[in-house]
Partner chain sequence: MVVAPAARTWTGFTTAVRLGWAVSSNWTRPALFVIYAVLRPISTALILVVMYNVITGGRGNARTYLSFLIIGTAFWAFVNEGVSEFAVGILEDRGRFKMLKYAYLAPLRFPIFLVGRASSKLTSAAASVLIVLVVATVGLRLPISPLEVNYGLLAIACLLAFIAVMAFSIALSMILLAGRDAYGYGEIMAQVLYLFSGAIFPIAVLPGPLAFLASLSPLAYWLELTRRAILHGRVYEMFPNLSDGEVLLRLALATAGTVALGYLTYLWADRRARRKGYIDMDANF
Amino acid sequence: MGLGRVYKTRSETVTALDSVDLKIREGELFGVLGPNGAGKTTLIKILVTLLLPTSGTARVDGFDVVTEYRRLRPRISIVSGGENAGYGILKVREQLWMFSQFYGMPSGPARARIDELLERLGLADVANRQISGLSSGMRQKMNLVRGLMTDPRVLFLDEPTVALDVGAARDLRQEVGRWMEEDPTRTVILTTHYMQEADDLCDRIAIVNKGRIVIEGTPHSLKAEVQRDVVVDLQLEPGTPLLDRLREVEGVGAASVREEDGIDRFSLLLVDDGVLTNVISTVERSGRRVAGLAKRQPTLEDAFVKLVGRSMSEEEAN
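May I have the structure of this chain only, in the form predicted alone?
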C-alpha cells in the first residue's frame, strides 16, 4: 500500500512509482498497462523482491516483499520479454536443468517436469539444441518453461511477448491460460503496453502512467469510460500537422494519430455526431484530403487517450 520508488542521481530525482495501491485477487490474471517508462517494470521488480521500495509496503501471496523475501521467493516466478538469462553454449534441456538446481528442485522430478513443459510448448524437438541457435520465439518459450517448472503460486510476466511474432506470442498466451486453468488459485500479473493483449487476456487492468495508477477495472468497464462518446476513425492523406488543431475543436474530447501505409489515421472522441461537421471543416481549411471516415466501438486505446490526454505512443515519446 502506498508503494513508492524514487531514483536519485547527482543532478535529479526521478519518481518511478508514486503512492501505488493495488489489491490483486487469488486466481486472477491482472494486467498492468502503460507506456514504456510508466513504472511497470519498477513495480514488478519490487513485487518479486529484486528492488526495495522507497516508501510504502507490499505483500505477495501473504508475504511482505522486504521482511519475508526468503519465504516468498520459492512461491513466485518471473518471465521478462527479451530475456537472455543463462549460457548460449548450453543446450535447452541443460539450461533448464541448471536453473532447476538453482531453485533446489530434486533432479528426477525436475527432469520430468522440464520434458513435460518442453512438449507442451512445442520445444521437444530442440531440447538438445544449443540456446545460441534458437529463434527469439523459441528462446522466450524456453524462458516460460523455466518460469513454470517450479509451479509458482504467482507468476509475473513482464512484457513477455515484446518483439515476438504473432505465432510465438499466441503460443505463450495459450500456455499461460492452460496453466491457470489447471489450478484456479494460480495468479498471473502481466505488464504490457499492447492494448489488445491486455484486453484479450486480463480479468482486470490497472492503467499506469508516470508512476501513478490512472484507473483500475475490467476491460469492459474501462472501455465503458468512452461509451458515451462517438468514436471516429479519420484517415487523411499526408499534409500539414493537424493533431493540435483537431484537439482544439469544440466537442472533441480527445484525439490521437498514427501513421500507417502513408496515411495519417486519427482517432477522435466526440461528444456527439454534430461535432463531426466542425472536424471536417477544420480538415478542409488545412488543405488536407480525407481518405476515409468511419465510426466504431471504443477500445482500451481510446480509454487511455481519454484518461491520459494523449496516446500511448505520445506518452512514450514524451
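Output the structure of the form predicted together with its partner chain; the preceding block shows the form predicted alone.
Since only the chain itself is given, any partners or molecules it might have are not part of what comes next.
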C-alpha cells in the first residue's frame, strides 16, 4: 500500500515507484506490464526483499517484506530474464541440486524434482553439461527449474522471456501455466513489456508507467477500454513525420507508429468511422502515399496507447 521508491544520486532524484497500491489474489497469474524503466523490476525487487521501499508497506503471502523477510523468503522464488546467470563451471543438475540444499530440501526428493522439471523443460539431455556450454535459452530454462523446484507459494518472474527465441519463450510460458495448474493456490507475478505475453498468460494485469499504476484489470477489461473506439491500422510509405499531426485530428483518441520493412505502420484509435475521412485528408495534405488501411480488433497495445498517450516504444525512447 502506498509503495514508493526513490533513488537519490548526487545529481538527481529519480522516482521509480510512486505510491503503488496493488492487491494480488492467491492463485492468480498477475502481470505487471510496462515499458523499460517503468518501475516493474523495482516493484519486484521490493516484493522479493532485495530492495527496501522508501515509503509505504507491502505484504507477500501475509508477511511484511521489510520486517518479516526471513519468514517470507522460504515461501517465494524469483527468476529474472536476460542476465545469463549461473556458475559456468558447474553442471546443470549440480547447480540446481546445490540450490535445493540452500532451500533445505531433502536431497533425494530434490534430485527427483530436478530431474522431473528438467525433463519437462526439455533439458534432460544437458543435465550433465557444464552451464558455460548452454545457450541463453537453455540457461533461462534452467533458471526457471531453480525457481520452480522449491515449490514456492509465490513465484516472481521478472521479464523471463526477454532475449529468448520464440520456441524457448513458448516453452517457458507453457511450463509456468502447467506449474500453476498443478496447484490452484500457487501465485505468479510476472513483469513483462511484451503485450502478447501478458495477454496470453495473465489473469489480471496492471499497466505501469513512470512508477505509477495506470490501470488494473483483466486483459479483457483493459481491451474493453478501447472497445468502443474504432481501431485502424494505417500503412504509409516513407515521408514527412506525421504522428503529431494525426494526433491533433479531431476524433483521434490515440495514435502510435512503428516502422517495419520501410513502411510506417500507424495504429489509430478513432471515436467513430467518420473520423477516418479527416485522417485521410491529413495524410493527403502531407503528400504521403497510403500503402494499406484496415480495421481490426483492439489489443492491449491499443489500450496502453490510449491510457498513456504514447506507445510503449515511445515511452522507452523517452
